[in-house]
Every structure is written in structure tokens, then in C-alpha cells.
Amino acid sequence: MKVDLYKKTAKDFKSLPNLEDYEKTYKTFEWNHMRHELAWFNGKINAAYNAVDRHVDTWRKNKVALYWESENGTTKQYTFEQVARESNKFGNILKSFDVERGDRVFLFLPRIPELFFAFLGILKIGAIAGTLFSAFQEQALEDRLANSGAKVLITTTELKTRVDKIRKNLPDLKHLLVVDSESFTKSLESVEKDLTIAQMDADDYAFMLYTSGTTGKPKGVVHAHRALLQEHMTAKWVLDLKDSDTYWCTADPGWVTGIAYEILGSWSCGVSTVVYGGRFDPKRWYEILQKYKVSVWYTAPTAIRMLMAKGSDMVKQFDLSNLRHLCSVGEPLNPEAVKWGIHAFGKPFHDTWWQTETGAMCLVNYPCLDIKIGSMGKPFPGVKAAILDDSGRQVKPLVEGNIALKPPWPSLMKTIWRRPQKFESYFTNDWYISGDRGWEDKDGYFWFVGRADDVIKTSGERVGPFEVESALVEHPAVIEAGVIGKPDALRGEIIKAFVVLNKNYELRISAKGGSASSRKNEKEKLKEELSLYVKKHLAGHAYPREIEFIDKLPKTRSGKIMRRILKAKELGLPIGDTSTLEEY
């Protein structure tokens, strides 16, 4: 396998980063030497507290911790000060309302100030917080909160008519808290602004977040305070952050980057940073980043796609010459991606891989070290990485298997809600599996193949979808893809691939073609050139058979193609849960 590396040097630096050197450090590493890096209470500890009341007896008190903007171009700012006393008026409220330790808070909320300052509260006062998308439709809602048993709903007038229509099926809901509302904005006013913070152990839960599978109901994955060391060691080597830093994190906090890297982690590193209320939109997310100077940023690869789709020239138009590390999260990175960051911004994107189970980034691209383009990098320190066959044995490298964690690690999930079962099925050999399949190089850096349920057996060979995918989308024709196996009676399967076209090429296909013969020809002349370009790109086996022209694809609200929509679709099987995609 051929492997572009991007190699560091000198002009990749503004600064030295936080961490210089990963081999040693990753070497002698120990989570219990981390501990000085946050702050405790005789052994007990409570995340939202580190995140942002510890800086308000620093310089930081009166450092900018929130930029907001809304859609409108409506825009708030708030000291960490600010912030922190915000969240005790709202952990106040909860305890007037009999919120106790243990108790579910569940947000449903769009990007809002009070969002984010409700979740801290709820910390503060040692209940638990879930966090809900603010697209879920009345299922969806339904689903988490009766399961969660949540006691609390903080949402806003519009949002509350969705959860009327189900409240009778919700016993547990003693409260619905609307913050726009005349009577919430009143007692916000004269609420208390200091609050007793709760003391927590550090196994003690804070944070609850459900995630679908393929298959069943979504599953409440729980995470404790303790996940706060490694999203704040991870914020600070990973992202880089530092105090001159203006960072943004493009998540919606009702998927886990949002809470690791929108609120705990990357506050607990004390670093402005700047949240965007409004939807995806290539002009606005420059203005944004030009206006607000920002240095460090983390986003997803289907946004940088849709950012590629609009060429480099738009971002000639904007000084992004603050821009000094890139980020990416959600889906494994494509290496044309990555490409395409160093052509248009001069650096490139750094990919993480981690999931809503491990709570924190796992295998990761790092500011120290040259990139292996379309890798996942290396372990973090302190993290055990490993490829285990099907039955629980680690292989050589350059075999392909089950990515596979070591326990423990601080973030590691805690449990799944009301379903030991489940948590316990995660595990095999004193290892976590990760669902996902991939290999190692023998230089230690980590590769991605697929989910293990995408993978794709053909003609007696194993193809991974995402390399499919990637070839095609190095095609000038191809903004998206994603791809699955086809039931075969001659190979076992075939690979399918369901492509969204750059607008440009549609354009083109249409000014050739007059009629709508001539474009359906013109259609097929291109799908035999993209079966060519990915046979020449990848292997002989390993080239879709099928192509199919569609306007976008299934993909969750983090930017995951949801191929297990793909395929349900093409065979007529039960879609499943869908509570999660974005626009279904």
C-alpha cells in the first residue's frame, strides 16, 4: 500500500506544542501522575467545576470563555465569571425543584447560551445530564426520556410542543423547565448566584448520551465525572489548546464531542471558544472563523467534504491566518480530505478516532508527529490499542481485525442504562471491541477498515467500505459516497456504491446530453469511468459493480454515513431506528 506522509516542519509550528515528544512520554505515562491537572476536593471532584469555577479564582475570571452567535447574526459574550454563575443560578433552580444527586436532567435545547449553562448546573449540583438533539421528533423523545426515567425537561416554547404530545406517556417527568418563557426568565433574575458544589467520587455518573445501533431501541450510554481527566488531557495534547487560543468546535452538544470538546474538556483547559448556533452554510462558517480569529479547530469530515465541494477560491476570499491546527471527528477522515486541507489552508486536517463509549479521543493524529494520510494515528498516552482476531487473540501487524481497547481508561463509558447486559457485551478477554475493524502498521500507527458489520466479503475477499468510498471521492466527479455489499449469488456479495455528484459534473452530464437518453447515457459513461478510477485506485475485487446517482446521503447528526439505511433500502429490509439522522 502506497502511503502519502505528511511530514512536520518548522513553518507548521506558530508555537511548540503542548506535547513534544509522544514516544517517550507515551512510554513512562500514567493517568494517576495527571491528577495535579485538575482540581479535588480531599479525593472528590465534580467536572463542571473544573471546567469553569476553578478559572474564576485566576487571571482567567474575566477572559472571554463563550463567543455566541446565533443564525440571525445575533452575538453574546461571557466571561468565565460570567458562565459560572449563570450555571449556579440555573443549579439552583433544579434544587428548588427538588433536583437531587442521581437524578436525570435531560436538555433539549438548540445551541443556545442557557444550553450550555444548564448542563453545567446539572453537574454542579450532582445529578446527571442527558442532552437531546433539537431535531428529534416525538418517538425519538420519547425513547430517551422514558428509559432515562428523567425527572427534569429544560427545553424552549417551541421546542415544548413536541414533548406535549407525549408527556402522558411519561410518569418519571415531573417538570418542564422553558427558558424563554416569562416565568423562568423571572426567577433566573432573582435566583441565588452562588451555589454549594456537589462533591462527587469520581466514579460517581455526570453525563448520559444514547447512541443507536443497528438493531433495537437507542442505548443510554453513561459517562462519570472521572471522564473529565481524559478529555482535559486530551484537549490540551490533541487539540493543543492554550491560553492565547480562540477555539472552535463545530458539534452539537447532543452528540459527545459537543460535551468533551464544547464544554468540559476544552473549558476545563480554560480557552475561548466560540459556538454557532445556526446551520452549515461554507460563507458563514469563514466569516465565522475570520471574525472570531480563530486558531483551533475540530469538525467533522462531512463538512469538510461539503467545504472541498465548494473549492478552494472561497477560502481565498477570507485572512483565516489565525488558523493554526485543524481537527477533524465523526467518521474516519478520507486522505483527499486531508489533502485538500493543506492545499486550501496550508496545514493539514488531524484526525481523531474515539467513539460515544470510550467518551474521549483513543487514536489520534497528533501536532508533534508527521501524519500518515488517511490514518487514525497512534494510541493516546495511557491508552492500550491492540487488532484481535474474532476470537479475542492480538494479531500481527499489517492484519486486519477488531480495533481493540485496553481497560480502564478515566473516560471509558461507565455503564449502558438499565441494560448491564449490553455493557458487559462490549468486552472479550479483558479487552473493549470497538465494532470497528482496521490494522496496524509496524510503525505503530492505527488504519481504518470499516464497521464490523459493514465490512464486505467478495469474491472470497474482505473489502472495507471506506476505502471504496475514499477512492471515489479522490474522483473530480464525486462530492460523497458510500458504499455497501449486495447480496451475490456468484461472489457472495458486490459492492454498491450510492454517489452524490459534484454539481459541476451534473451540469456538464446535463449541457451534453439533450435528451433524457442522451443524459442517461452520459450517466452510465460515467459510472464505468468511477468502477475504472476506484479498480485502478484500490484493486481488481475491490470495485463497485453498481453505481447509483442520489442527492445525499443517510448520515447522523455527527456526520456518520449511515450505510446500514443504504442497504436496508436497497433490499427492502426494516430501516430501523432513525432518531439520529440528520434531515431524514
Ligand code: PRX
Second form
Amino acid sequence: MKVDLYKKTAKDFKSLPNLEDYEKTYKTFEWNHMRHELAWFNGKINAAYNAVDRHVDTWRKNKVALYWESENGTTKQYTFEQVARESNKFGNILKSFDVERGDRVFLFLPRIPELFFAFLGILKIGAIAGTLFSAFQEQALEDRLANSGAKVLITTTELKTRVDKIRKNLPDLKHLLVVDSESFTKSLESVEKDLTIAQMDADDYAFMLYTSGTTGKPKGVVHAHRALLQEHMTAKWVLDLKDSDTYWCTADPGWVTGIAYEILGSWSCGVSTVVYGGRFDPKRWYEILQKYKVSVWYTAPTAIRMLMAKGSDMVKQFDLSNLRHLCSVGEPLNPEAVKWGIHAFGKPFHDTWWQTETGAMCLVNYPCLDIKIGSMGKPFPGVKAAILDDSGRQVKPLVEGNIALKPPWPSLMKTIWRRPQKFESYFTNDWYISGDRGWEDKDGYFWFVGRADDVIKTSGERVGPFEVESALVEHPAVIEAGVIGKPDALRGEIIKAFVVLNKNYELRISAKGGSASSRKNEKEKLKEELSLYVKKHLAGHAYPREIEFIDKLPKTRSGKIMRRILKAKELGLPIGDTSTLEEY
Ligand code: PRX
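Right, and the form predicted together with the ligand of this protein, after the form predicted alone?
Then the entire complex follows, led off by the chain already shown.
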């Protein structure tokens, strides 16, 4: 395989990177030696205090922490002191609703400043923050709120209507706070601005995020306050954040990237952060980069490919001369996208690999190292990575296997909420098995191959096939559904559903009579209806873009849908071992 190398030269460095010598640091690194990077209260810690409040005692007090811009162009900005105060107010309001340490407080909010203040406020009083992506619909909300036993939900008037429909199924949910309501705005005006920060053990829970696997409903990945140490160090050494930077992470805090690198790790480095509340739009994105003189930009491959599709002429219309460091996460970053970045912005995107469960970056490309284009880079100092075979033995370089990490590392999840066995199932022979497959080259760079399971990555977002299948079978026309990720040049994968129709529905379509083409039309209409149905019940981003009606799904004798066979058929690949397949 021919590998293109991006060799760094003096033009890549306006100033020295925060991490100057990777190899030397990796050899001697110990997490304990890094404790001084954070503020502790006699061995106790609070991640939100570290992210924001500690800067208020320094010259950063009046530095802008947050530049916020909405889709319609409204702008707001807040200094570190103001973010500290606003989040204190949320903490005090929650206390007035009897929220205590360990209680779950969930946020169902668009990317508005209140989302950031509320998140920090929850952590400051020792409660556990959960974020819900604003595209979630009733089913996705109910699964997460019910499983977490959330006591309070913070939302907006518009999003609240979705919660109202499921409220009766959520006995633990005691309070709904609506940030744009008159009563809430009033209480924000009168509430105390000072707050006693909860001093937490490093292992106390701080936040949780639901994420998808192959089977079952989404699982609640729980992180502790200690995760901040790794989020901070990676923000410093990989994102290379410096006081002079303006930083933009395009992720939503409904996903782990938005929490680790838009709130905790990045603010802990004291950087001015841009948050754009609107949807993806190439021209608008370039305007944001130009207007705020963004210097460090953390985004995702699908976005890069979409920008690439608009061409580099559009880039030239903007002054992006402040950009100095680009990073990417969430799905495979194809070499073409890296090369386009070099062409369009004069610098490469640095790929970073990690997961909701790992809590922070683990395999990464560094400012101080050359990039093997297409590789995810090397393990972060303090993180040991390896490729293991299916029985848990380390394989030789260049041999494909399971990407595994050796616990512990500070940001490793603490547990899976209410599912300790699920948590245990991630570990084999004292290794954490990521569920991704890849290989390591002779120089210690890691390369991604694919998922070891049926998890789908569409536009960088992780979707469990089971969730989509469950939503589809709720529709009266559907008996069964099998869902796969189908490779897509732009989105990485799209969701494709194979659907077995209820015979009555089929009959109804044929009973309508008409020509073969009008029957075909009816079926096409039904496909649209099913896509929309999932969009409306599950989530705006997790619906099948392609649907195919089939007579029967391939299943094991025990009745499990064999998605791997659906996928092989779709791609025209060999079907592989079918010994467990029921007659098909
Ligand atoms: O399959 C890998 C893919 O995203 C999965 C984790 O998804 P999630 O928990 O949503 O976290 C995404 C953001 C941290 C991984 O198991 N993935 C993530 N980064 C990369 C990647 N695949 C290839 N290259 C990457 N850089």
C-alpha cells in the first residue's frame, strides 16, 4: 500500500506546539505527574470549576470564553467570569428544586448559551448531567429519560412539546424547566449568583451520554470528574490550544465531542470558544471562521467532504489566514479529504480517534509529528493501545485485529448506567476492546478498518440498528425490519432498511388495482412514509434514507436477524459462514 506522508516544515509552525517531543514524552509520561495542570481542593475536584471558575481568579477573568452566534445571526458573548456566574445561577435554581449530588439532570436544548451554563451548573452542585441531542423525538427521549431516572429536564418551549407526549411514562421526572419561559427568566434574574462548588471525589459521576451498540436500547455511558484530566491534556497537546487562539468545535454537546472539547477540556485550557447554533451550511461556516478569526478548528469528516463538494473556489472568497491547526473526529477521515484540506486551507486535518466510552482522545495525530495520510496516528501519552486477535492475544504489526486499549486511563467510562454486566463485557484479558477493527504499522501508527459489529456511523453519528428496526416495526405496515449501514461517499454510511411488509398492507396495495406502475408508486409512497415515521418517532438524523421491501429476513436458527448477510448481499460480497443461518 502506498502511503502519502505530510511532512511538517517550518511553515506549519508559527509558534512551537505545546507538545514538542512526542516520543520522549510518551516514554516517561505518568498521569499523576499531570495533576498540577488542574485545580484540586485537598484531593477533591470539580470538572466544571476547573473548566471555568478557576480562570476567574486569573487575568482570564475578563477574557471572552464564549462567542455565540445563532442561525439567524444573533450574537452574544460571555467572559469567563460571566460564564461562571451564569452557571452558578443554574446550580442555585436546581438546588431550589431539591436536586442533590448524584441526581440526574438532563438537557434537551439546542446549541444556545443556556445549554453550556446549565451543563456546568449541574456539575458544580455534584449532580450528573445528561445531554439529549435536539433532533431526538419521543421514542429516543423516552428510552433515555426512563433509563436514567432523570429528576429534572431542562428544555425550551418548542422542544417541550415532544416531552409532554411521553411525560406519563416518566415517573422519576419531577420537574421540567423551560429556559425561555417567563417564570424561568424571572427566577434567573432573582437567583443568587454565588454558589458553593461541590468538592467531588475524582471518581464521582459527572455526566452521562447514551450511545448505541448492535443490540438493545442505547446504553448510558457514565463519566467521572476525573475525565477532565485527559480532556484537558488532549485539548492542550492535540488541539494545541493556546491563550492566543480562537477555537471552534463544530460538534453538538448532545454527543461526547461537544462535552469534552466544547465545554470541559477546551475551556479548562482557557481558550475563547466559538459556538455556532445553526445547521451546517458551507458559506456560513466559512463566514464564522473568518469573522471570529478562528485559529483552531475541530470538525468531522462528513462536514469536510461536504465542504469539499462545494469546491475550493468558495474557500478563496474568505480570509481564513488565522487558521493554524485543523483536527477531525468521529468517522474515517479519507486521504482525499486530508489532501483537499492541504489544498484548500494550506494545512492538513489531523485525525483523532476515540469513543463515547473512552471519554477523550486516545489515538491521534499531533502537531509535532508528520502525518501518514489516512492513519489515525499514535496513542496519547499515558494510553497504551494494541491490536488483539479474537482470543485477546496481541498480533504482529500490519495484521488486522481488534483495536484495544489497556485500562486505566483517566477518561475511561466509570460504568454503563444500571447495566454493570454490559460494562464488564467491554473488557477481555485486562484490555478494553473498542469494537473497532484496525492494524498498527511498524512505526506505531494505527489504521482504521471498520466496526467489528453492526453499529452504523452516518454523518459521524452513531446509530444502533436495533433502535431503527424497533421504530420501523411500530408502523402498522411493517412486520419485521433489518437495518444496516450502507457505504456512502459523502456521509460515510447511510441507513438502509430491509422491510418485510404486513400481508394485509400488501393486499391493500394490490386491491387498489390499477396498473403495475401505480402499484409501484404506492410502494414508493410507503417507503417515504416509513422514513418519515422513523424521523418523527426516533430522531431527525437516524432515519433510513433507503428502504427495500423483501419477503423474508435472514435469521439465525435462534431468530436473530443476520445483518451481516443483508450487508454482504447489498454490497455483492461473499456471504461467508452461514452455518447458523436458518433456512433462507
Ligand atoms: O467506529 C469508530 C468511529 O466512531 C466510533 C465512536 O463513536 P462515538 O462514540 O459516537 O464517538 C465519536 C466521537 C468521539 C468509533 O468506535 N470513529 C471515531 N473516530 C474515528 C472513528 N472511525 C475512524 N476514524 C476516526 N478518527
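Between two forms, the rigid core is defined as the largest C-alpha subset superposing within 1.5 Å. Numbering follows the first chain given and starts at 1. Fair warning: this is a prediction, and the values are worked out from it, not measured in the lab.
*Asks:* Taking the rigid core as reference, does the Cα of residue 63 move 2 Å or more between these two forms?
*Replies:* Superposed on the core, residue 63 moves its C-alpha less than 2 Å between these two forms.
*Asks:* Would residue 475 count as moving between these two forms, using a Cα shift of 2 angstroms or more after superposing the core as the test?
*Replies:* After core superposition, the C-alpha of residue 475 moves 2 Å or more between these two forms.
*Asks:* Once you overlay the rigid core, does the Cα of residue 45 travel 2 Å or further between these two forms?
*Replies:* The answer is no, as the C-alpha of residue 45 shifts between these two forms by less than 2 Å after core alignment.
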